[in-house]
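Below sits a lone chain in structure tokens, taken as the form predicted alone.
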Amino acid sequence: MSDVEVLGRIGPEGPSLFVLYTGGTFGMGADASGSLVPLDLRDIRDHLPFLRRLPLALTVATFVHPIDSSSMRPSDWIDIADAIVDQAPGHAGVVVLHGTDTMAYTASALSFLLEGIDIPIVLTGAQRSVTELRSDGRENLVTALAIAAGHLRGDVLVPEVTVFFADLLLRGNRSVKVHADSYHGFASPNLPPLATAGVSIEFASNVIRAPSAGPIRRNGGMSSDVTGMRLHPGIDGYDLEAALARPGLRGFVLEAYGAGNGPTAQWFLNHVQSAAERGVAVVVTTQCRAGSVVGGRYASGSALLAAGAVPGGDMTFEAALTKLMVLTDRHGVGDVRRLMQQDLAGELSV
């Protein structure tokens, strides 16, 4: 937790929530050129006076150097996971303030990195900084805190990694960013929201996962020998060969067309087969916003699987990539291919 600093406690004595600020639009301000840059949490607390009036105690921590989430790296996911593991004991829930650009990646990564999740872990942020009058960040934060404090308030407990944005609570590894400007910036195309926030918060208890056997812990890390590529009609052998020739490559997510379709040209299938034969786990997801990769529906999709790729079902690209990073850190290629087709954290419909 060397890159995370615990600043202290806000609010009354008693059970508390852990709040971690990583940066992002939520806490940005203009620099000398007028561009938005992440502010230190100490500078934005003046814009959040309501925190001291909430009937909740908060343990507040921050990245030592807050970042725009477009600069997020796997090592930062490890720092976030370790901060949660370190602080979870004695806290009723966790809220992570995060930039929107890679929030779905971080939520997915945490869902696979962390085991024993028995309390809510809610990621949220903003499309407009809390330093601005029309910020959506205040409401997002207040509702995220309420959800994280679920069993303290007598509400439904949501013991999994989630994203709360606008009025929707989404499973983290099912979430995708769908709009750069709208306050409704996130969606969950293949799974209904876990909750909808209006005057009250309505929970969909039938889709909320049961608590795991705690305590929260991290078992292993994330392999950096994983990458991905989106298919397009102009792709050629140079593109694919360059991506698959990466030294030490162990995992590759191919974002294919439709139900998992790709070119049937022999040069294309040869590159996929060669990578699979040398021990690369090639996972096929779909570019479509909703739906699933289904083996055997089309000949073009079947050819990919026959070349050694495995179907990613209805996993998002974000979930498939981060899951592959975690699994390749822990397992050999055979187990990776098998586990990529199994639901581990609610990321996959089976």
The other form holds:
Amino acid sequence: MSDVEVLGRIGPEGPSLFVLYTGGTFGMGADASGSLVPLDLRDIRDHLPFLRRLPLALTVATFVHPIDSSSMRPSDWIDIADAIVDQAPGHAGVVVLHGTDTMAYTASALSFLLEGIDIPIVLTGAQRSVTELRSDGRENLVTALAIAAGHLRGDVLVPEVTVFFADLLLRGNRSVKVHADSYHGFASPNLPPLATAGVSIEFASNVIRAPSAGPIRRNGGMSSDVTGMRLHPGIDGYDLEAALARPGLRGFVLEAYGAGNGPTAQWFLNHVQSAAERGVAVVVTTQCRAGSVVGGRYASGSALLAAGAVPGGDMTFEAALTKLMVLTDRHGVGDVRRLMQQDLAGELSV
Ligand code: ASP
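Please supply the corresponding structure for the form predicted in complex with aspartic acid (ASP) (the preceding block corresponds to the form predicted alone).
Complete assembly follows, chain above in first position.
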């Protein structure tokens, strides 16, 4: 946990929450050339005076070096997970402030890395920095804290890894960033929101997962021997061969067309087959925003599965990739292929 520093506690007594700042636009300012870079949390706290007035006790921590989330790596997910495991006892919930670019990946990774999730873990961020007047960061943070504290509706808790953004609370491993500019930056096209925040916060209790038996713990790490590729017309053997030739490769997400379709050309299928035969778990997801990979609907999809790939159902690319990273760290390829087709953390409709 070397990259996370606990700064201290703020706020009066009340439900206690752990807040971890990792960087992202939420806390950015312009550098000498005018480009946005993450600021130190100490430099933005004057823009968050309301935190002291909330009926909450916050334990605040920060990445020692806050990052633009486009630089997020699997080792950072381990640091975030370990900070949560360390701080969860004694806290009613967790809020992670994170850049929007890879927030869906981090939320997905945490949902697979952590077991025994019995309190809310809410990721949020902003499209405009809190140092600016029209920032969406303040609203996002306050509602994320309220949801993490679980006190707005008495006993309604959301004991899951979630993303809160604008007015939607989404399951983390179902979320995707859908807009580069809009304050409504996230959606979960294959699952209804877990809550919608207006004047009051309406929770969809039938969609929210039951709490696991705590305490929160991390079982295993993340393999970096996993990558992926988006199919496109014009792809050739060189592209696929180069991607699959990655030394030590154990998992590969192929973002295919529609219901899980790809070219039926033999060169294409041969590459998939030889990767599968040497023990790479090849998982097919769809480039469509919504819907599912269905084995057998089209010959072009069946051929991929016959070559040894497994269907990723309605998992997002983000969920499939991070789930593969976690599973390949723990299991052999047979179990990885089987578990990729099972719902482990609400990521897959079965
Ligand atoms: N590049 C930023 C990041 O992901 C974008 C944002 O936070 O909105 O850190």
